[in-house]
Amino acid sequence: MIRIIIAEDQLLLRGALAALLSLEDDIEVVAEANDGLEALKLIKLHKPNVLVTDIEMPKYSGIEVAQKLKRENSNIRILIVTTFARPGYLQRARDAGVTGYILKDTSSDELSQAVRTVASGGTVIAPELSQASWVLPDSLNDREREILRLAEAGKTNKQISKALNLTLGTVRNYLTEAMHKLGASNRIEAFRTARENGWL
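Could you put down the structure of only this chain, in the form predicted alone?
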């Protein structure tokens, strides 16, 4: 029996995924999480074989959950089910140890087969994303990503420096470096480029 946890912040979709996968004789949904933090707690509690997770969720994204589990040397397998066919997301997911990445318009049969493949140690990547493996990799570091997210949220450099306990000059340096890496002429263009590529 493959024991899974589903992490998805949209209640209707989470319920649909759970109902579909519960129809399979060899798959058991042991818990459902509304956000990344809850997913981590439930994983420790239930010790499932597979986490089926969305990317964009409150508290921790699916990729951040995967990164934390990788740091903990967890042996749980991770299948991302998302609407985002973004190369940057796929690359970051793979770097975090994710071995399954499929889109939400996948059929129920393909979904259950993806769970089985990931659970058995295999890799599943949506055909639509096969070209994504050839794109330029994400060159941003975690601090640059964090600062760009705050800039995207409308924070000024001064507010960012206070929020992250950094000097104003350090924040400017990180933003300048991020803009340089992204070929952007200003912070707005930088966070838009990063967002469109799935690097945030």
Contents of the next structure:
Number of protein chains: 2
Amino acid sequence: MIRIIIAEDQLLLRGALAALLSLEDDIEVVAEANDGLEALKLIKLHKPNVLVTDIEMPKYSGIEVAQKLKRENSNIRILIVTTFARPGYLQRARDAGVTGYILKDTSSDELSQAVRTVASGGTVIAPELSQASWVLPDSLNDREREILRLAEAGKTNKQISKALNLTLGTVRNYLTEAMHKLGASNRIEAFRTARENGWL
Amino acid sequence: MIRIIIAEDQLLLRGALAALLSLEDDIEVVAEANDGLEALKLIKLHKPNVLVTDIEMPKYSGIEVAQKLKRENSNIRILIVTTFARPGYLQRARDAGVTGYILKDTSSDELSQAVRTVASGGTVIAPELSQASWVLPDSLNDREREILRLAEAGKTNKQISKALNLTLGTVRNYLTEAMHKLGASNRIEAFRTARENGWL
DNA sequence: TTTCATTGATGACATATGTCACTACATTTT
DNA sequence: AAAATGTAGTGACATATGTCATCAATGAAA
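Since the one above is the form predicted alone, can you give the form predicted together with the DNA too?
Time for the whole complex; same chain goes first.
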């Protein structure tokens, strides 16, 4: 029997996933979490074999949960079920020891099959991601990432420089550098590209 | 018996919604659509009582589908189930004759109850929205909207002016005006605010 | 220890953005 | 017909943004 926990903040989908997976003879849903923090607590409590989780959730993202579990040398298997086919997400997920990554645009059959594969030590990657767009490596550094995030929030260079205790000129330099790395010709293109690739 | 069609592009959620609603004795799922266009075709074919639909879908959005149905004087009831609590969406949905608007973060019980209410001629609005709706009226005009959309895509004023056959100065004037209306101090804040309110 | 990479800074420059007052014209309203 | 409204434009101005070459301090690697 494969014991699983489901972490997903959309109640409707969470309930549905639980219902669908409970129908399988070899799968038992032992708990459901509404956010990353709750997921961690429930995992410690129930020691399931597999965590089926969304990425974008309150408290901790699915990727952060995976990172924490890895740091604790947990031997739980993780299957991420997300809307976003973002190369950067997949990259970080794999680095965090995640062995399953599928999209919400798959069938319930594929979902339960993925749970089984992951539970038995296998790897499942959504076909949309397995080949495509590896091409761009994330070359942004932390400063560039921070600055892009603030730019995305509508901050001016001056506000960014105050927030990060940097000079106005330095902020502009980092932004220029980020734009070059991303092939963007202004800050808006830059943070959009970074966001779409899952680098923010 | 309430005959319904479900339109939702995420396969997993669509299947789950269908499964959940099929469990109810008084509800029958007669078809499922993957996008707005398919939904319209299936409605003509099956003449269901209620359309349960997402907003953000390929081909036509749920709101566009509602608008087309209204123009054809269809007497189908529409229940929108969406992730987004955006006042502007709700506003446009109501203008299109939609009588149900709930969030994906509700329970399956509330969902089936909402279907019944809408089917019998009632109205259901997510509580998160029923108050917030009239906070800010959407005072943007079409030009401002277009320009904000292009700005959001990372276009410069010059590119926008070429795309819309306007003068550079005119584009800047519209942008300034939009920023004033939205209480924003630059284009990024402007299109973010507009987007969050569902005005783009 | 010398070299190298990283991180942050400066200054000068061109271009883009945002602000405002005012104009012009066509279409509605009154 | 006169007034109001909507749509687009001009010009002048200040500030923000993006580009580059160059410099300095620090810490890690050779």
